[in-house]
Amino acid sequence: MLSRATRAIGTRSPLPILQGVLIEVTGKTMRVTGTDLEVTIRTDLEVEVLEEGTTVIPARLASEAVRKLPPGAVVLQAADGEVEITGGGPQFRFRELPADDFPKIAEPDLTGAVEVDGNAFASALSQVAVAASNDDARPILTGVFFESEGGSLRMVATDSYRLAVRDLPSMEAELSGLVPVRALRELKRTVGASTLRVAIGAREATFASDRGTLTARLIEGTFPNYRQLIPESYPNRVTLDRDALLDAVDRASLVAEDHIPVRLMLQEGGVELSVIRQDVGGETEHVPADYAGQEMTIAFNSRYLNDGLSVVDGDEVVLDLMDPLKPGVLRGTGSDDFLYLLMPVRL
C-alpha cells in the first residue's frame, strides 16, 4: 500500500513535504495518502494497532524499505521524530517530516458515482491513452475526455497527430470531464479492481475500489471538436491480418525511426510496405490484404501506426482511407466500439 500511494508523488515538487506520504492510524485501520496536489491516492489497510497516531515519512525510501524486507509481518513505529520500520530482522529508521505541513485534502467526493467493470474500464483506457499528448505546454491534449454518448461512456484522446475514441456500452450515467492521462495510467496499479466506482464532478474525478481511491483534478479548458475530424464514409478500404501488419511495421521501424515515414502502397492483392532513409538504406515487403478502392500510396509515422495497431482488438484490422492527404481510420473488423484516426505524412 505504501508503493501504491507513492505513485501519486511527483519527482520534482517545490514543497519538500510532498515527497512524503501521510500515515494515519485509527481504530484498526492504517490509511496512507500520497499527493502532488493534482493527483491524490489513498489506500486503507486493516492492521493491528498498538497506538493511534499520524506521521509523514519519506515516500520512496519507506516504500523501498518495506519492499526489501524479508517476507512476513512489518512493524511501523513513530517516536522521537523518527519512524522505525522492522520485519524479519532488518531495521530501518527514517526521520519524520512535519505532519502539520502536509496539505489538508478533502475526502473523496463520490456523489453520483457509477459502478463499472474495472477490467473493461482499464482495457478501454489503455486503448485511448496512447493518443494523449505528453507535452505539458498543451495541457488540453494531455487528458482523456469523458462524455456520455448514446447510452455509452465515451473516452477520447488526441495529441493533434492521432485520435482515439472508445465507447463503453450500457453506461447510462452522465459523466463529463477532461481527466489527466497521467492519473489514469496509475489506476490499474493503484486502485484497479474488478469493480470500480467512477465520479466526475465540477473540479475533480474520483475512482474508488476496495483497494482505495484515486482523485485527479480536472484539466480546465475546452476539448477539441474531434467529431469534425471523422469522415462519415470512405471510398477506400483495406482489410488485413493485424499481427502481420504489426510485424511489418516493426521491421520497417528499424530503419524509419520517428522522423522517417512508413509508406503503404495499396493495390489489389495487398499492401507494399516500404521505408527509405538516405543515410542508412531501406526496407520493403509485401503484406497480403483485401483492398477495395483506388490504387494509392499513403505514409504514416511508424511509431504512431504501431501504437494504433497494438491497441486495436481482433485478429484483423480495417484501414479506411479518403486519399493520401487525409487521415486514415483503424478499426478491428466487426467492431464499432473503438477507432484510431491517424494523420498521414505528406510525401
Given for the second form:
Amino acid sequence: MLSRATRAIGTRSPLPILQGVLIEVTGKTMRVTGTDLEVTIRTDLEVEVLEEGTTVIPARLASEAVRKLPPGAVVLQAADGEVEITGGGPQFRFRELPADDFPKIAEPDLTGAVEVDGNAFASALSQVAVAASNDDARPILTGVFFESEGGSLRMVATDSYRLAVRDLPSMEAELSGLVPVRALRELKRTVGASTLRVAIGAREATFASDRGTLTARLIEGTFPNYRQLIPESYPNRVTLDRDALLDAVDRASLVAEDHIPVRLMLQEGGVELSVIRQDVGGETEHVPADYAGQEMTIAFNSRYLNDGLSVVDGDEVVLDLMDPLKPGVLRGTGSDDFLYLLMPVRL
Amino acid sequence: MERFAEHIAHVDMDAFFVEVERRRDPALRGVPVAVGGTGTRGVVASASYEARRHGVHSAMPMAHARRQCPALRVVPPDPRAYGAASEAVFEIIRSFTPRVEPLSVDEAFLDIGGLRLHHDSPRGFADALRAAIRGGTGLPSSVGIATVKLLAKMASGDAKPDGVLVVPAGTERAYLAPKPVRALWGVGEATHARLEQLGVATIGDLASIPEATLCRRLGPSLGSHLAALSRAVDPRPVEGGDVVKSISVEQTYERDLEGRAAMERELLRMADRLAARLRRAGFAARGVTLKVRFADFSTITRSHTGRAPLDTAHDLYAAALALLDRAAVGERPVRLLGLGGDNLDDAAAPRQLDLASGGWDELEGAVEEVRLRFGDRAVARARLVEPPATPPEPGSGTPDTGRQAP
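The form predicted together with the partner chain, contrasted with the form predicted on its own above:
Now the complete complex, all chains and molecules, led by this one.
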C-alpha cells in the first residue's frame, strides 16, 4: 500500500516534501497519499487504530523498510518528530517530514464517473500506451486521448510516428480528455481492480477502485486530428501469422538494434524480410503470407513494428498498405476494435 | 568494398589568383601576370606560368619581379573574389566526396579510396574532378594521386599546370629517389647542410642510409621522420578537416522583438532559412537548438534531440515553437534569436517519416529548386511577406567550423 502511493512520486521532484507520502489515520482507516502534483495516488486501508494522527514520511525508505520486515503485522507510530516502523522484531525509525508542507490536494472528484470492467480497461490501455510519446518536448503526445465514439469509449495515442486507436464498444461512456500516459502506466499496479470507476473532468481524470484512487491532471491542448491520418482504403493487403512475423522481426532486431529499418518486400506468397547494416552484416528470411497487391518494398523501424504486433488482437494480422511512403495499418483479422498505424522509413 | 590503393588525392589550383583575374579580364590571358601589392613594398602573391618562365615567383618583391620581367602585368589582389572562387571550388570538390582536408584557399587533400563505385580508376576520378572544376568555375587545376599524402602533393606539383599525375602503388620509392632532399617536409636550411655532409643529395640517397645512422646524426625524432618519408612511409590520414557538426542561423534585431506573435513570425523565417541551409548542405538535423537573447543580454538556449531527422521549415518551425514554450520567454523583449540544427544525418540516409509532416518534404523541395534558380526571395511564405523587423543580413548563418557549409 505504501509502495502503491509511492508510485506517484517523481524521482526528481523540486520540492523535498514531495519525496514523502502523507499518512492520515482517522476512524478505522489509514489513508496514504503520494503526489508529484500532476499525479496523485491515494490508497485506503482498514487498520486497527490506536491513535488518530497525521504524518509525512520519506516514501521510498519507508516502503522499502516495510517490504523488508518479516511477514506479519506492522506497527506505525509517530512521536517526537520520528516515525517508528516495527514488526516481528526489527525497528526502523525515520525522521518525519513537516506535515504542514504537504500540498493540500482536493478530494478526488468522481462526478459523472462510469463503472468499467477494470481488466478490459487495463488491457485496452496497454494496447494504445505503446504508441504514446515519452518525450516531454511535445506534451500533447505524452497522453492517451479519451473520447466518445458512437456513444462508446475510444482511446487514442500517437507519438507522431505511429498511432494506436482502440474502441471499447462494451463501455458506454461519455468521457473526453487527454490523460498523461505516465499516470495510466501506474494504474494497474496501484488502483487496478476488476471494477474501476472512471471520471474525466475539466482538469483532472480520476480512477477509483476498492484499492484507492489515482488522480491525474489532464494535459492541456488539442490532440492532433488523428482521423484524417487514417487512410480510407488501401490497395495492398498482406495477411500473415502474427507470431511468425513477430519472431522474424525479433530476429531482425538483433541486427537492426533500434535505428536500422527492417525492409519488407511484399510479393505473392509472402514477405521477404531483411535488414542490412553497413558495418555489421544483416539478416534475411521469408515469412509466408497472403498478399494481394503490387510488389513493393517498404521499411519500418523494427521497434515500432514489434510494438504494434505485440499488442494487436488475434493470431492472424492484416497489414494494409498504400505505397512505401504512406502509413501502414495493422489490425487483427476480423477485428475492428483496434488499429495500429505506423509510418514507414524512407529508404 | 575494395578501395583504390592510390587513395589520396591532392588538388591544387593553378596560379589561382591570376586565373581568377583572367576569368574577368581576358586581356590577361597568355601574357605574364602577377597578382600582388603594387606599392613599393608589394610582393608577388601569385604569378602566371608565363611570368614564372621569367623567374617571377610568389613572395618575391614586386619591384624585383618587374625588373625580371618588364612586360609583367601587375594586378592588385581582390580577396573577396578569391574567397568566392574558393568557395565555389570547394563546393564542387565536396560534391565528389565529403572526405576533404583543405590546406588553404586553393588546395586540399581528398580521401578517394571509397569512390571505386563511381570511378573506374584514380585517373578517371581526377579527370572528372578537374573537368567539373573547369566547367563550374572556368579555373584550371592539377591533381596528384598516390598512396600517401607526401607523394600526392609532390605529384600534383609535377602535374602542373593543368594536369594529372598518378604515382602507382609499388612505384613510390622509384618516384621519390631522384628528387632533391629539399623536397621533403622537415628539411630546412640547417638539416639540408647536415645531410650534404653525409653525402646526401637526393631522396634516394637518404633512403639508402640506415635509420639508426640518421637518428644518431639528426636526433631521434627528425632522423626517424626523414627515414620514413624517404621510404614513402607517411601514415597521416586525410583529416576531414571541417566535418560540419551543426548549422545555425541567428539574427540580431535593431528593435527588440516583443510578444509571442512577433517571435513566432521571426522563428518561422529562421526555420525557413535553416531548412534551406540544411538542404543545400545535404543534411537533416535530429537536434534543434533555440537561442534567445533578451534586451538585458541574458541568454538562454533550449535544445531537443528527437528520433526523426528534420530538414523542412515546417518541422523545424514546429520544433522551434516547442522549444519556445519550454523557454517560457513570456513578454520579455528579445534582441536576438538563433535557431540551429545538430546531430546531423545525411539527408539521403533512411528516414523515419512523421505522421504530421506528410507532403511538406516535396513542397519545400520544389520551393528550394525555385530559389536556387531565381534567388531566395522568389518564393516566400504568405506570413512572411510583410517586411521583417530588420532586413536579414546575408551570410549571417554560422556553421560551427567557421566555414560555409558546402
